[in-house]
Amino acid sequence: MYFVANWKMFGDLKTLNSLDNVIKFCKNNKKLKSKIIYCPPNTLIRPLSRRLKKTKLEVGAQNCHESDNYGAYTGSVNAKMLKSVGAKYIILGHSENRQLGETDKLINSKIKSATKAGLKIIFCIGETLKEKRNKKTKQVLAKQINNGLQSIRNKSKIILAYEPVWSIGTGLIPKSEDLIKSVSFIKDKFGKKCPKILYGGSVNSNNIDQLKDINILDGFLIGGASQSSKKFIDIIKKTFN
């Protein structure tokens, strides 16, 4: 079960003396089948790679410039720059980056780049409360994927990240029944080639007892609550109870 922590634009140098909670509780409970994984901001992904270096927690980034070379490209950071520093995975296409103007075509380019310089995709997908109620989800999420991952050969390799953008920060969740239907069809896409896919919007320790039960989910993306050490911990514990 992967467990992603997407932390958003959160988090100084004191922030990493949390991360001493949940080592320790991997160190304490090596039975569990996880793989976590922290995505900080920018600032924090060389400490924070530093500090989780003799673990088994990785290290990703949360977006990059779509340019594999150096560029006049002010505050912009590509892949190449963020494996360099000690990222391994990366998070494109997330709503909140979406919906300040990223296309697909630019997702596309992102994650072409990104496997170029040897990071591991978590490719996020998902539909709007309008989308939803239009009953255009599998609408949606086939162009997302369609455009998103053209030209991409080996799509085994991309992690894909289901989010509603309605349950994205609100508390919400999809019911059971429709996120069946989604996974299901994301992965009916696929095949046997299929990837694994994290589920994404609004994961905590009071919604995962739900969540946990559909067993086509190979983990979860976890914004907020992925802050707190011990919301964190909570969340896994509770995954495998």
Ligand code: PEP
The other form holds:
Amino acid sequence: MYFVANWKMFGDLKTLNSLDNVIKFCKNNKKLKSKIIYCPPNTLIRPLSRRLKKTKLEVGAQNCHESDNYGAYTGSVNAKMLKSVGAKYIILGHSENRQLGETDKLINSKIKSATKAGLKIIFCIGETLKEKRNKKTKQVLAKQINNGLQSIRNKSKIILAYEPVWSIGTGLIPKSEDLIKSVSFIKDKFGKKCPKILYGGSVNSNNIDQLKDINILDGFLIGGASQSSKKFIDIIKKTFN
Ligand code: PEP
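Next block, the form predicted together with the named molecule, ref. the form predicted on its own:
Full complex below, order starting with the chain above.
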């Protein structure tokens, strides 16, 4: 199982101290076979990767510029630069960035650049509430997958995060039957070479009991709740109880 923490725009150097609880939890639960990946803001990638060196926790970034090279892109960093400070993973296609204008085509370029840089991709897809109400979920997911992963060779190495936009940060999660339908649709689309599929959107220690029963999922992408080490540990514990 994957537990990916998306810290969004949160945290400073002091905040990293809270991870000592998660490190301790992992040390005390050696049998825990899960992948735990923290994606802090870029300012914390280096200090976090140093802190996690001798642990089983890993570090990822939250986005990057699509260019492989340096350039006149004020405020941006590319995948190579993120890799050089310790990122191993990268979240791409997050709906908060799609809402700011990221297109499938741009996300595709970012995936290619990040793959070239040696980062593992966590590729987010998901429908808006309007699209869900209009029964367009499958159509939207298919389009995001087809365009976002166009001419990507090793698709099975990508980690896919199904994150309904209406569920992110709202406290709402899909009905189990709807979630199963969407995840099964994604699985069928890839066939045998299916990537790992995570669910993301308001995962917390109350709703994890419902979500963990959906056994076609490979893990969770956790935003708000991952900013508290206690809540994050509770989610992991409850997943296996
Ligand atoms: C996310 O940002 O990817 C996310 C799932 O956020 P939240 O858990 O806060 O809904």
